[in-house]
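A single chain comes next, written as structure tokens; it is the form predicted alone.
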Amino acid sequence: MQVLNGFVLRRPASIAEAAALLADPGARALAGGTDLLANLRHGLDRPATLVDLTGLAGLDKLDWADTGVAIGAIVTVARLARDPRVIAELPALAQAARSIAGPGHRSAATVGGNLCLDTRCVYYNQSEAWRRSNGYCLKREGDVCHVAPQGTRCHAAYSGDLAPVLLALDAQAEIASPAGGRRSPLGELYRDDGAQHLTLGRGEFVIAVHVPAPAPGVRMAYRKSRPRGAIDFPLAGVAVALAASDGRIESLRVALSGTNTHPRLLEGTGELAGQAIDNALFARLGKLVQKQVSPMRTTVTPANYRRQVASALAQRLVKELAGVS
């Protein structure tokens, strides 16, 4: 890693001031910094200004109501992982939080930071010297995607753990901007582009995520595959929210991370409503996953292995949540 380039650190006193500062194209938002600072040390960005969001009032709250919970963007991952009410009412979210990196990272990392995590690729997340010797890449300073050299798009993978759970729970993102603020479905925060995977405009940043209370009877879980039992990003991460009765599906939502350039809510699960929870269902679900995930050669682990793992995890979680042996 290289020495950080010089920058100005700004600590805004309000959300409006933060949005105004971030409207400068040379500014970047900073909270826990567990991803951003590592990227800066690799020379993957050289911002002139870092805007510290950790002092903004209200962004560190968990606001519970009968309709759900609003989670501030600078709530730490560690707090999310150990909060008794999150564990009791949103267990998949606590599971995902506990799976992120290591204890030291979780104590600093934030919810907003994990949602806006930069995409990753074995050709991108390298030192400046390594990337220069390889001719850089389409995501940063180059014009060729080494994963798919004949193509015209970046295939770097999104690897955040919280987003798939929040997608499965139909959460909304609250976004501040110089013009005010807005709320939208969380999925609209992302686009299918490894180089520019966030839809945030200049000066916009996530200030909260709103999670509706799960419907009665919904069970949920998150699990991921990774090379090591800690620290590593997911090769494939799967979140499931399931309601079932009398051995049949009432509702099913499945979302994935680590396999595409954005967190993906699986399409077609609504068609499974009413189907018996049996081997035929698991086979159909597995095929849905395999058709919609698109892992590429962005890690040292083969892409087809990651596709198969995503499919197996989805089936396994539905079995466990449904109580099928």
The other form holds:
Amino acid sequence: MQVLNGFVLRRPASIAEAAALLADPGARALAGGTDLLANLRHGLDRPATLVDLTGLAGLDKLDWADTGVAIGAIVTVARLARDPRVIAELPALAQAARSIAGPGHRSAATVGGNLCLDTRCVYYNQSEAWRRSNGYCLKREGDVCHVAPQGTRCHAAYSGDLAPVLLALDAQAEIASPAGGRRSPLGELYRDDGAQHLTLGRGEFVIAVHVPAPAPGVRMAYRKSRPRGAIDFPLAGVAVALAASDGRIESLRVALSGTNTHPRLLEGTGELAGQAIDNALFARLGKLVQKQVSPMRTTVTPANYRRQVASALAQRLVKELAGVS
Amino acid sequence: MKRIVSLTVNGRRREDAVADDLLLIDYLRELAGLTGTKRGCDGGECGACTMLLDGEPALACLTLAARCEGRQIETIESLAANGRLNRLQQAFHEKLGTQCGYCTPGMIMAAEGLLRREPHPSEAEIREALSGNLCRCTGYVKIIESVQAASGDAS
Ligand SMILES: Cc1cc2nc3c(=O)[nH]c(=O)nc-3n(C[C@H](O)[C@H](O)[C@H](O)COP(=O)(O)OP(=O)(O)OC[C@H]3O[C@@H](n4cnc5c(N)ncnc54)[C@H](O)[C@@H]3O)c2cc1C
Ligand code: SF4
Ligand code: FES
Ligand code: FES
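Given the form predicted alone above, what does the protein look like in the form predicted in complex with its partner chain?
Now the full complex is given, and it begins with the chain already shown.
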């Protein structure tokens, strides 16, 4: 059987060596492989080299401090879902981890791979033969986008489940590069382009995410809508971090996945501070979501459904977290 | 490129020259001759290839053999000892948890991973542990009952 493309596997022993190997334009990072190897089997890329990050010492840790936790890039999603301290202190992150794919994927899937997974589209996540018979598409090997044929850009949806939670919690990404390293707000890892949704330069890769300890009183949750109760990517995934007292909002952060080419932190929630948690607030929140998501025809489920469900999930989570029925 | 990997398959040490791009499912089926691990899809969708990697259920079709150096692999072939079915196999047989049988090795290995971690799982835990395994025949109810029977918690 020959299903993969004849790449060379490299297993670097240090971050510097990995960064140097990844500087080669034909090299791709390999973590759990649950996204990358499935995509390679579909012929979605033909890398000359895969650089295995899972042997890198120090990237498999959850490092807790008073200020928050540093999550190493090769910590598995299964571990995140089961870790008692994550469940207790960052419940939304454990919920998101538990909702990713199936148990057989989660034992291999990593945090870094989840943050960096490829964007998705019904015209793209198909076999080589399927895509060829459809003339390929703009994202790879073709020159038309079948979702928006008049346009010149790709609208494939970012569909990772961890990123919205980490955005709602104001996490930072720590990035290694051949020149050293840098740390930046997680949102800066992404850009609004389905064909090239990461801002990582050559040789750069994620080595950790730093999640600040939530302020006292903050409650959080993650929920996703999907065709089946397991395995499926989010049609829309919503993370909420809320502090409320006396029936009013103190602080609110909402972030979304599955609806845009990048995970999106909802803008304008700062202005809801001090507002009473009532139907008028839910209507305002719902409008904010509807305005800022831009689902396109990239799933078999209609875009408008994903817009509505994103808005409904955001409202429902705020209701539940605030204890309003 | 090829490299030598040494790993343990069903309790036996093996050493093989494997290509960097060889998937574990092909290693098991073609090189090791263990065809119990099934291929049901073109990558990660169905769970038929579920085996235990260092005791955790994982998908052989999304695992590179070259990355299994030093690791323990257990497939469906490891479960029966001295010609006797193990508790899950026996329960799937008795409770009709298997029909065409194609999903069964993956189902049983996923359930085996669960029972080792949690000998008396709730129905919800069983459903969650098997949520990555598709079956086109049974409708799942008999499968869940089989796992309950194997854990000694049949209703
Ligand atoms: C059937 C199926 C269902 C799935 N369902 C879901 C789902 O519901 N939700 C979801 O979020 N995902 C889902 N996935 C996708 C995937 O399993 C997860 O996103 C997983 O967390 C990816 O992690 P990984 O370590 O396996 O990544 P890999 O496959 O190893 O890598 C993914 C991508 O990220 C890059 N990469 C990996 N690590 C790094 C790093 N540290 N720095 C920079 N780049 C890196 C790789 O080059 C590659 O492009 C599903 C996959 C399948 C096959
Ligand atoms: S959105 Fe358009 S260009 Fe992007 S993957 Fe889908 S069809 Fe291709
Ligand atoms: S063969 Fe279908 S998940 Fe592996
Ligand atoms: S018994 Fe036939 S697929 Fe499950």
